[in-house]
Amino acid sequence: MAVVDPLIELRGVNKHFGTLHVLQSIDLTVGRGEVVVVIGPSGSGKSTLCRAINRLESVESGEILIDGQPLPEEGKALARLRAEVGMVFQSFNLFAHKTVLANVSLAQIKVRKRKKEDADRRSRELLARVGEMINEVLEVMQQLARDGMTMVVVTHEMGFARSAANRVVFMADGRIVEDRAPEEFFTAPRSERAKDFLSKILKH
């Protein structure tokens, strides 16, 4: 996608972990004030991509520019960059699976020897609290987006991707497979990988 006012640019970025090619010639440009949500199956390279933007992970080839400047290697310039480029890690994938109630209950029954009904009720209370927290995080992010903050968000929360993102970047096997407007992506994914991913996610 053509970006008018680039703030973050990745050009031909490659990264290996041993023999695993986790980022394969990644090209991505994020405009100032844009919210880009990165989604994809686990192991697709999305977290590594975000860590590379903050130089928490080094890259082997290609370049990453923030506001037209290459990422600093180390020292004060890197500390300054990290102060300006914040990161929020979300592990929402836990809540995407219906079995989480059973998991929480099981732990309580085993540890506390509670009756199953008690454990189930307590689990629902705990999950409800976590659910409120997730919604609060999403609301704050949506507000920041409205205020013009530039964001690259890795999430498993499809509702957020659909409502808050300007663009959805779908990754699989270390590559960007699709980079499109959310509504287009969710209603008419082009690639088999995206169709497969969405059919699994949206069944939950």
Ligand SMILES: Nc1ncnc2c1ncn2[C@@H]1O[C@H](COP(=O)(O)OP(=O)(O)OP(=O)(O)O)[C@@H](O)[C@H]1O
Contents of the next structure:
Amino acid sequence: MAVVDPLIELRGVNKHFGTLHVLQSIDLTVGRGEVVVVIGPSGSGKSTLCRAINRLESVESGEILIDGQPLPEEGKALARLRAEVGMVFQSFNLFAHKTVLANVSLAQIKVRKRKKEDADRRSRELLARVGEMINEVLEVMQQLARDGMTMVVVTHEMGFARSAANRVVFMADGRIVEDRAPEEFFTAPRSERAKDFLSKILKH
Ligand SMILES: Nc1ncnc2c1ncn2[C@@H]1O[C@H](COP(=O)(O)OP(=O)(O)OP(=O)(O)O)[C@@H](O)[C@H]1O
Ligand SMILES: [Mg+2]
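Here we have the form predicted on its own; I need the corresponding form predicted in complex with the ligand.
Following is the full complex, with the preceding chain placed first.
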């Protein structure tokens, strides 16, 4: 996508973990003030991509520029960069309600010898609290986005992606497969990979 005022630029970025080609010729430009949500199946390279932007991972080839400057290798310049470039990771799909309820309840039934109904009630109370924390995090992030902070967000929270993202970057197998406006992506995904991913995740 054409970006007017680039803040983060990745050009032809490649990385392997052993024989696994985890970032495959990644080209991505994030404009100043943009909110880019990165989604995709587990293992597609989302975290590695974000870690590379913050230089928590080195890359083998290609360029990463922040505000026109190549990522510093080390030292004070890197510390300054890290002070400016924060990271946000979310994996809310871990809270897919049924699985969690069953898991949380199981421990109470087995260990605390609670009855299933009591355990489920208690589990629901705890999960509601976690749900409230998730919403608070999302609200803070939406506020930061409104304040103009540039964000690259890895999330499994599709509601957040739809409401806060300027762009959705969909990754699969180390590649950026789609880079689109959220409404376009969610209503008319082009790739089979994205269609498959959405059909699974939206069922939760
Ligand atoms: N330090 C590492 N050493 C070896 N392999 C790694 C390492 N970090 C990640 N991988 C592998 O690289 C691939 C991409 O991992 P990554 O964590 O970037 O995926 P992800 O898209 O963030 O997945 P998830 O949605 O589960 O967080 C996976 O196959 C993972 O097992
Ligand atoms: Mg990850």
